[in-house]
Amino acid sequence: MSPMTPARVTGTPGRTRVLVAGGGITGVAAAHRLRERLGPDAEIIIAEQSMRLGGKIRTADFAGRPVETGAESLLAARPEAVRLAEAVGLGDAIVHPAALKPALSLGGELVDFPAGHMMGIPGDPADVAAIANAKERPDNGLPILEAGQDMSVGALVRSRLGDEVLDRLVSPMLAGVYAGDVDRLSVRAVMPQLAAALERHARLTEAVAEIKRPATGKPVFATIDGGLDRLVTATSAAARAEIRLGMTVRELRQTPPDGWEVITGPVPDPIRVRADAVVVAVPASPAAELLRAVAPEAAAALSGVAYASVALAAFAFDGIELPERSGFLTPASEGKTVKAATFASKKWPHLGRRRQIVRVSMGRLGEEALLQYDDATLAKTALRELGEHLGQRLPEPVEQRIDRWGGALPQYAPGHVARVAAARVALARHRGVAIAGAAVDGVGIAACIASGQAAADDIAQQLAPK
């Protein structure tokens, strides 16, 4: 910063004040918890370099109906989402899929799409036999992970179950969730509870089966009548935050006894903020720059974090038929753009059958250079290759778009938990900084405000009067 352009000082002295960097869901959710735990007086700021909230959660009015352009559902099999979106009044706007079966685009035909299994992992051989052939290796009657070991998804079911397992359900599955590369995924961060009973257990499918949950008739997933952006919505107002869009946070310095100076805004107009705390809820790459100089180990377990980057088309058709399915996922040997799709109006009864809807899924780790193909090339491909997954000719969509998601997705390698482990010991060392988010604590909605909500709770303790 030069000394001709000193920076504008903002806020009131005397109340304790907390800056949020990120307005995506981790930063809304942390902002609202952090309201019910400072209270009213406190001064909680959102600063956004975008010029919207809501991060990967965007919903558009597509064919006459709220579509998620990003971020399609909550998953309800875990409680954060849910309950916050309950707390800030959405409640009773809470919906779920229809109960209908994925499918797995093999050759052509579309089929079922095996059930008994953990991210595609089967924890009985004979659930997935008709797909792959998932005879289980010997074992040496230890088990598979030591305390603490981690490995690749990929690198765990290709010994264990072989490559017809990992290439036709695991691969898809997580090209699904994670756009990425399953040799480059650690099981520890993306499955946790099964990397918990790999340390139990000498056979994979023991440890699939010992924490598959028996079916409970409860949906696994939810959204939100009208749009996830309510949820956005609901939970800024909630938490009376000051939102401050297209505010880019530049630089943390740490400020004696206690405090801390946020340098925001742009380049030749420097606003600074003073802090009591910072949540640091922006992706590895800028948190990692913000966290620099104040922590280094902390910087560099961000910075060795890989994003993937994905394009989602969607289209609303007129007088065709879909199968009766929730969409379907397609492995990676069949040589397809498209990886997977939702029969977005069969799979929610809320958006209607009016018109059939349908979003398309393109682009996994390594194929960046998909984007930049215009909207007409990626659209034309889209339609035509889920024509092939139909085995039908689609007519023409009455509407159609495309959105970009460059690097949305965060590539956990082996090790991420351990890593992120140690960048928050080495944070703990400054008083008043917490990092949140997917770049950190999963991918999904619910883990994000799971994560900002943590982030939140370890900042009020860390205000609290001692």
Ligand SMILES: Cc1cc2nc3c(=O)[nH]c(=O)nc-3n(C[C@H](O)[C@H](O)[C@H](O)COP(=O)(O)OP(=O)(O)OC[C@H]3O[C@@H](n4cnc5c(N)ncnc54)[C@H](O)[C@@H]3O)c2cc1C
Contents of the next structure:
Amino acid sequence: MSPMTPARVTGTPGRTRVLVAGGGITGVAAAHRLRERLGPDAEIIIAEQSMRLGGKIRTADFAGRPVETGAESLLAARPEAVRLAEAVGLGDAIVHPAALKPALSLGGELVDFPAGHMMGIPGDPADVAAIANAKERPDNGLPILEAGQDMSVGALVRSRLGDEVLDRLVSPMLAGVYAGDVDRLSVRAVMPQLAAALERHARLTEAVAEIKRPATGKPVFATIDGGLDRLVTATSAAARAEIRLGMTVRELRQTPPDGWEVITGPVPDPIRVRADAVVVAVPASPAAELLRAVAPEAAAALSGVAYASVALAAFAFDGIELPERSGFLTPASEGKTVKAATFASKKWPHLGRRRQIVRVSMGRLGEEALLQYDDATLAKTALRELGEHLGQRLPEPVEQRIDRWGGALPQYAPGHVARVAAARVALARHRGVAIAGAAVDGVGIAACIASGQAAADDIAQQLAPK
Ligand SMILES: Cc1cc2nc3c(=O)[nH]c(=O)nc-3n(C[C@H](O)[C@H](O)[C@H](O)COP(=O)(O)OP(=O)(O)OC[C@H]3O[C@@H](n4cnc5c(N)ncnc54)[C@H](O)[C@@H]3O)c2cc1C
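The structure above corresponds to the form predicted alone; please give the structure of the form predicted in complex with the named molecule next.
Now the complete complex, all chains and molecules, led by this one.
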């Protein structure tokens, strides 16, 4: 055993110690909230398997600019991400996208993505008439969903508004977020507000019209000038957590009367860390592994979450003009590898317009083979198709890069919300353990922050002296 790795890390007697497994945005947000709740003396450890914090948030220096290679924007319409950025001293760095609209790439042309929809579902069929023939099925006067009932987005939209709305509008929107199959995505998990409204409405368009936010003039999205990595770094610094990189959490054991032993480190040379509580903020498959012996029901719920993979190409160009749009989405029926593109330098004014930067995403659920191609082949395909979508022959980019995100985007199947609730009930039988993150509570960064914070609140409450 190396003299640098004590076999057992027992902590300081009398000080509360919490271990957070996973150093993505969920884990660092949980650590930050734990510090707020447990005070300066608590020992908070973030155990992260890779050699960096951030998980699916990773900013790279690209063509002289900080460009996101994973997630690029925060939802500002809900409060958690913006509030966290402000709390960790990044309030002045919050920037918003330019007021540009995305397009749909249809039949080799970029056309306006219609307004007045929720994830592509119109509040009024007339709003989308230019793109899709929305035939609303006559209703039977009964609410579309009963309390707690769930169905797939595909089944919902196809049965109520027809194939075109689903294929041309809803699927491309959802593919941009989940890279998934709409027939396997749960309405209740991916559109919780809509699911709640469907319990009150017999018509899908009426449910959408009820919840569509009135335009407040406030921006819906934001990012951090200098890169989202800064949010991760500033949050972990403010948490004053002990960061252990390259530390894979392999097993959780309960120790009587009510503590935990966390097994990490290499198999032949394990390190055992004693902790009062554990936050599990890793993707579904490692989370299921960690919880298998502790709460098999919770492990079973997590192990059923499938993941989709995506590849991103980024290009920097000199001397080209991009359309005045934020980017485009492509319906799968167009038969292209490229499913979406962001004109990053148009969308994000803080990146500057000296160089045009485009991010192209490829891959939908079931297209994992795509990720096997080498970088040069992926870049060539992305560049050729980008030119086709833009209707111009593109020059050689001044810089390009490929990023692969294998098994990165969880797919919430119908029933997901109920399964996660049941998993939490099973976990609640054990003191001092909580699950959080994209595997359970939503893929968006703001949802992950909210999830990490809720797990930290839960743990703090459980550890509070009675
Ligand atoms: C290409 C792409 C683009 C995206 N774009 C956006 C966007 O624009 N806006 C948005 O809001 N969201 C976006 N998302 C989604 C969002 O980035 C993620 O859902 C979110 O960052 C997940 O955070 P997390 O902390 O829950 O999980 P992760 O980021 O997956 O972090 C989990 C961490 O756990 C670590 N880990 C795994 N196993 C172990 C173990 N056994 N022990 C210790 N550590 C372990 C991993 O190394 C990882 O660092 C995007 C995602 C991808 C892939």
